[in-house]
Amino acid sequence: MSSPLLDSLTTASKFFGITGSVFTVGTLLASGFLMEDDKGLLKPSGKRIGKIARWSAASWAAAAGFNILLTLANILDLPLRQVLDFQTLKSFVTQITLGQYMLFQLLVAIAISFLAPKLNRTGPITFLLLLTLLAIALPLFQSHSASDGSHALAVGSLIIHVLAISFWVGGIFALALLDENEKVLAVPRFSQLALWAAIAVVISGATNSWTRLNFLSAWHSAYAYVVIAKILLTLGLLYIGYQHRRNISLRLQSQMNWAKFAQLASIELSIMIIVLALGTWLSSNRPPLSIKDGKFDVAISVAGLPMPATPSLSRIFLLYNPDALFIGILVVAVALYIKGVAVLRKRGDSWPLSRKVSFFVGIVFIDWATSGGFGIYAHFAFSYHMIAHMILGMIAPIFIILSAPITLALRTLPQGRTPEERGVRGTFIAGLHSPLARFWVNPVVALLIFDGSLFVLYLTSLFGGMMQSQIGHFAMNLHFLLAGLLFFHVIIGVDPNPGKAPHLVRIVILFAAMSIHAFFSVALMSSTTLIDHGYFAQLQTPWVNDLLSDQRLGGSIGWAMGEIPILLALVATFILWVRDDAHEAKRIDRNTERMAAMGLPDELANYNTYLENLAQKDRKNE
């Protein structure tokens, strides 16, 4: 039973570790984002931002480090000065997950604190932004137990609670850092952000808190009432924003009176700080549990949701388990490609239908190999995971490729405020031409990517282990689409691409691709040993009579599901074979003629004379 004195200073130290990571999102945000660049390099304003993020980072990393030796107390029930034994700190930091992402995050908040000053240019303090979120994002995987149920609506939802808190509460801090003239460019752009974060915040908020409120008598706890004080505390605060937003949308920038607009963000930030207070208190306290029928449910415990019945056509359909951290990415892609589709409406240009429904069938097949009964059954039988993992990384992301997202990002991203600003489209540019990009869009590495991951997972310890956590599974769902995509990308891709291989180069991959994944099929099919490391077997899925067919099954589920897509890219292959070289002929008949009308001879008249020339010289050297 810990102290009231332990319980208290662990409180304090999640508030400033949370307080100072988020000022550190914010300041890397004003820095890299809302400030404005000279072409991708910071100016004055930036660089002065970025060295207030040394400050922010480095309070970050003293209560991250204060932190963990806290955390250590707690689990081991013991006072703080017995904790700080170097192999006890050693073991939990290397050996235990919630020690090991703790330990990652300290070394990210050192990291930015020396780095943030130093940096010019708005691509590493973007990097930087990711890696700060990716910090806070890793100990909330481990902020709920699976055998409480809801697993993944909890930890997503969570999850995607504190890194919209992060960009709002973050932004509102950087803001009041700027000056009027730097507030001019800042505040409308952060105005949109802000209005996704916010919105982002309250489905969030309400879905978790439905999820560790969710029976009567628990809204009458402590937990329950500071819950209620922080959605209070939250509606004032979209009042406030949406205050913001009128002013700015009413009055001119240069008309705007900043002091008031200074005095409400004062307000707000008052309000966010009090929010984080809450937040971390919430964070720091178990909601009440319901107490059903005291019975220990292995597969809640194992895969974070009840065993499911025997999969049935209806259930594979009907069924549904909100993963939100998965979800939370669909709606942001959704939501992106509305808006860009809404840009060209609005500039008076259409975008073709096919294109919309391919995306949208993408993004079904994902939710539904997700969060859908496909996406259940794969928790509980390899069979199931393979059918997920082929809509993944096989189907989805053929859909989402044909749906050209990156030129309809290139058509519709803003351009920078001021002739010298990169600016979003142009930041966005500059990614897809270095050289980081072309090195990803190799025909060899998407290969290696797309097939080789496969043994690298299977066949060695790393399956089982990823599928005993959220995180792991996660990871592993997010690497089977992000794999496919740039796979499918360079081999039929529509989209602008750096380093576009010949058509039969591709070929040439699509066959090595078709090859490998035969092999790696085969192997399973042929295997004689679980590859999960006990994982289905302690879950003791009653519809599954024999583990190893299952597995076998799997196998042949993959060669059959696998390689259907390939052949059917092979196929789309040679089609834009045929298409490029037609259109190479109307190219060259098109100059040939125009050359003709201007009297001069086209290309194959100029070879000619070429090679007559060299025999020439041949002839006079005999």
The other form holds:
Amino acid sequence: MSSPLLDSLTTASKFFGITGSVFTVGTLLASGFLMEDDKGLLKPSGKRIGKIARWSAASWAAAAGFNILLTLANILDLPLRQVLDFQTLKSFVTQITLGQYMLFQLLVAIAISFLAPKLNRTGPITFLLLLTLLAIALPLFQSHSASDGSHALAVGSLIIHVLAISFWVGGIFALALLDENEKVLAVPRFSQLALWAAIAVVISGATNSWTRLNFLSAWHSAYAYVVIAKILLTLGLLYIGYQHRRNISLRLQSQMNWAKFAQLASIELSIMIIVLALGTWLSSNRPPLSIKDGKFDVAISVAGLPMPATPSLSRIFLLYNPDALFIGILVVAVALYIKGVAVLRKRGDSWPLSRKVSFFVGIVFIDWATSGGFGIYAHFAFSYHMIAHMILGMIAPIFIILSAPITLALRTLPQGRTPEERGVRGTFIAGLHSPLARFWVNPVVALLIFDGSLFVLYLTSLFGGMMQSQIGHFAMNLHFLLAGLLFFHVIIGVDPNPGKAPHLVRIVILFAAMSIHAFFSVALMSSTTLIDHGYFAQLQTPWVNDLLSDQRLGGSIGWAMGEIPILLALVATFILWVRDDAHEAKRIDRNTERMAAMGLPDELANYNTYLENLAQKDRKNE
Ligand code: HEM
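After the form predicted on its own, can we look at the form predicted together with ligand HEM?
Every chain and every other molecule in the complex is listed next, the one we just looked at coming first.
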């Protein structure tokens, strides 16, 4: 039983850790995105905020280090001084998943405190921001939310909650550091982001509360009272947010009241600090236990959700176990796509219905394979895992790629707010043309990621390990989706691709993908040992009689569901080739006619003359 002193120290240290990390997100967000830049170079004001990021990251690092000690003392139920032993600490941060994540967080905080003041481009600052968000999110995969009956919902909603808070609270903190001139550009851009973040905080907070307080007696607990206090304070924050938006909307008539903005922001930040403290208390104290919490359930402890009944068509279509993280990604993707189409419409441009439909079909397939029936059964049988894998890696990506999201982004992302500024659109284009992007869209690299990763995942102990942990399962599904999106973008993508390979190369790559995929599936279909390292065995799924034949079934499903999309892509590439050739021929014809009309020799004639000259030169040299 840990001491009350240790408990309060743990909560206090966790509070300073969260506050330091949130302020670090805010300062990096301000210098890398909210403030004006000069074609991607930070202006002196951006560099100034980068320097402040050093101090918030340093305080985060100090708290993160102390958190490791306190968490270890809590786990081992030992006084703090007894965990100050190098071996004990070393084994905690190297062998225990939570310890590894907390060490990663500490190292990232230290790295940022050194690097942030030295950087002078928005690109590296954005990279540090993403690293910070990852370091904040990782330990939450091991928080007490992970012991809930629906891991994916509890842990996922908590991660979205904390990341959204980082943007909302961190942004308000960073704005307080800016002078009025800097605020003129930063505030309107942040206002957009703050609205999305606030919505995400409320929905994820409510969802997380529901996963813990979904039985009546739970509401007679200190935990529930703190949640209620948070809700009331959040309503206050939303009201202040509304006042801000009203004030900001006056800026166009240059009637924005900066004094009122500063006053509101300081009240807002004070309330946020209080709510941060309440949130930290919640995450450091166990939520009320329901009767069902008492009973051990192997499916819940291993797969993170209750064992579903024998699969049937209706259950495949109707069962749903929300994977909050994937739903969060899909909601952001859908919101951005709708926003893009709305921007086009406002400009009087249209966007093909076929692309909108294709996009939503892709989104539905992804949701079906992660939170829907296939996503649920994929936790309990290899054959269903393979169906979900094929939907995420082969089917959904084709629909998303054919919806041309990159073209939509290029046509609708905001330009620079000032002549010097590169703007979101400029940064996106720079990213598309970057050496790293060119590396990824190389067809051989795309094929290696697409098919090579199959062998790395399934023919090593990786698969069993990834299935066991929630972060592993999430990362595996995300990999399937991203590898599929990359592969089909390279092969049949309708979006601009600076490294687009010639048709012949794409067809060769497709044939290679087909044969590698067939080879892998046949290897699985003739497998004699289980590849999941005991994951499915420990679940004792009542409707899977023989694990090996279910694994072999998975192989044949992989083959059937894998080859069809590749075959479709092959046909599509041939059609694209013929069509592009026809377009090229028409273009040359049009050019010939135009040149002829202007009495100028056309391209072809020019080229033939050039060849003729070459031949004559050769003949002379003989
Ligand atoms: C509708 C409003 C909100 C509700 C219902 C809500 C609910 C929750 C719940 C249930 C948790 C999980 C605690 C646990 O792990 O057991 C949580 C965590 C947290 N909340 Fe909220 N929250 C809300 C708004 C906010 C706001 C506005 C902030 C900050 C300004 C905030 C800051 C936090 C923090 C810092 C944590 C701890 C995260 C951690 O585990 O590290 N919450 N909240």
